[in-house]
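In structure tokens, one chain follows: the form predicted alone.
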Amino acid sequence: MKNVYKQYIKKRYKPKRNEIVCEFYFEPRKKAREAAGAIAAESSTGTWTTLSTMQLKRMAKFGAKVFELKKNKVKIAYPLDLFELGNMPQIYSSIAGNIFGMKEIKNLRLVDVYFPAKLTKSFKGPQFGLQGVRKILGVKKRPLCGTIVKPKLGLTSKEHAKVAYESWIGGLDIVKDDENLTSQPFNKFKQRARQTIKLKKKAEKETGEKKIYMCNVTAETNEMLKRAKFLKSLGNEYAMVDILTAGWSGLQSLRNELQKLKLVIHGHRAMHAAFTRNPKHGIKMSVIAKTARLIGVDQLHIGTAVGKMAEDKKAVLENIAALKNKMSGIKRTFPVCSGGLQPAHVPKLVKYFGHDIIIQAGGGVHGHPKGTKAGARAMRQAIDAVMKKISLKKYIKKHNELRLAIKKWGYK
């Protein structure tokens, strides 16, 4: 083992309560102890060679410590002084930075992070969170139900607003922009926001229910802040952002602004699979979920275990736990299930994940044989059936929209 890495192996060390602890899955090129030491060194105080500037006492104080090493798992403790409080980009530059490109490592995956209370409290967390969102909608128990306007791209702002309106009056609580719809030539942001929010208010009057429009503000940071202010001026309650493509810095800036505006943050996880999908390399989705919650996302996509997304039930439950487990007083983030969903998936989603989820179906609403309004009714009927503990096979006998949806897509 290289001498510069050996000093980071402290197998008898017991992490202190105020330290960040990271768990990694790793596959070394050669020796496991050298690779583990390299991870700890590069993510804290070390480098590849001895240094004239190195002071051993200070190295002992600030250096990360490998305290557990079993097969392909390594746990590393980091002194809190290595990090700037309230600065998520800096934290990730350390615990998920150069270490992924080191020669000693064949594969590396960040599978869990423990954030100590002092660091956790330096972030704002969700402003509204799960309970705050329920309060806005006036829905205490049942899963919330929403859709994503389809097709993803191509509709004009007027067409987009009409699809949203039909979704709301069909019974859905929520309408969301797709992740790659921002302000394209055929559908400008301000026009879409004005027209869709106008029809949202119309739907609220007609149905007597609170409705939500999650308008995508994702852009350069200053532009995001301007767009959020514009939504507030129109009386909207939400802003949506693609948390990973916007970046932790952009997300923190948006969270700060939305606290002033009192807007809910809906977080989309576009690009996550570039980090999360390879089980041997990258960053686990539950770590990203925990990070987004810490920064202050009120709602976040977490997979489905059914539908078109790759995660299985175990992975989705881990993501939900990251959003809902106790975290030094940080509010819970509302889990969102979205991706290839249709009415027949509702019973399994509730069985697997409980009532505290937001179920969003795009194609599973707009692909209904009778159109968007009927598709929205079918989704709401499926949720009503589950809440009444009636099987879908029985419920379709008196609910035609649900029957037609099941006929088209089956009980998948």
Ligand code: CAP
The other form holds:
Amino acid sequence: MKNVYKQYIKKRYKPKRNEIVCEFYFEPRKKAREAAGAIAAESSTGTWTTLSTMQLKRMAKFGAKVFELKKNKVKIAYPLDLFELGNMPQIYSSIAGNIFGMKEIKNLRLVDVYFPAKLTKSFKGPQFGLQGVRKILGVKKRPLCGTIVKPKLGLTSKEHAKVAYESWIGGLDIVKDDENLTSQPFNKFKQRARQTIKLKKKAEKETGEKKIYMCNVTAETNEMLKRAKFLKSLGNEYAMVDILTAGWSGLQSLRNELQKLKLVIHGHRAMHAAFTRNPKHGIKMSVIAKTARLIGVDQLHIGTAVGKMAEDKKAVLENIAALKNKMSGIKRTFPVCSGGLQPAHVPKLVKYFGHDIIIQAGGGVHGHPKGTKAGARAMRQAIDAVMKKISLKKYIKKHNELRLAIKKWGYK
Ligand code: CAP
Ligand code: MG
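Can you return the structure of this protein in the form predicted in complex with 2-carboxyarabinitol-1,5-diphosphate (CAP) rather than the form predicted alone?
Whole complex next, starting from this chain.
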């Protein structure tokens, strides 16, 4: 083994409570010990050769330590001083940076990270969290239900606002922009926000229910902050952001601003599957979920197991655990199930993941044979049926919108 890496292998080392601990799945190109040592070196203080600037012993002393190495699993402890508290970009540049590209490694996947209390306290966490969102909506128990205005792109601001209004009148709690709708020539941000929030207030008056609009502020960071301020000036309660394309730095800036503005953050995870999907290489979605919660998203997409995206039930449960497990006083983030859903999915979603989920359907609302309002009604009817413990087969007898949705898309 290259002796530069050997120094980072400390099999009898016991991680200190205030160290970051990472677990990786890895496939060495040649020798496992060399590869594991290379991961620890490259993600902390080392490089491929000895240096004239520092003794190897000292580099390894405060470098990362491989303390567990079993077949394809390696666990590494990192002294906290290697990281800047409150700086997520730097943390990822260490534990999820160069190492994925090293020749010593055939495959590498970051599967879990333990953040010590001293580090978690340097981040804000969710401002409202799961309970805070329920309080804003005044919905204590049932899953929240929402839609994404479809088509993703192409509607004018006026048409967009109308689709949103129909969704709220039909009974949905939440309407969100799609992940790639920001401020295009056919649907400018300010115009859309003004018109949609105006109709949101109209829908609240007509239904007597609190309604939520998650307007997508994703843009260059300063522009995101301006858009968030604009939403606040219109009396909106939320801002939506694509957390990965905006990046950890943008998300942190937005979280800081929304602390002042008291706006709820809805996190979309567009692009995640570029590196979360491969079971052998990249970063597990549950690690992204834990990170997004630490920075402070109040709601986050985490998959459905039953819809159009690839995650299975086990993966979704791990993502939900990352959002809800105890994490030194950090509030829980609301799990969002979305992607290829329609009313007939609701029973299985609740059976698998419980009531503390937000169920969102785009095509499954706006593709309803009788249009958006009926599609919204059908989603709400499916949730009501599950809360009353009545089968959908029975419920459709007296709920026509749900019957027509199931006639078109079938039971699941
Ligand atoms: C769903 C959606 C969401 C996906 C994202 C879409 O629309 O708006 O972005 O749910 O996936 O654009 O596909 P449909 P995930 O309801 O029409 O499928 O939630 O897995 O991050
Ligand atoms: Mg979408």
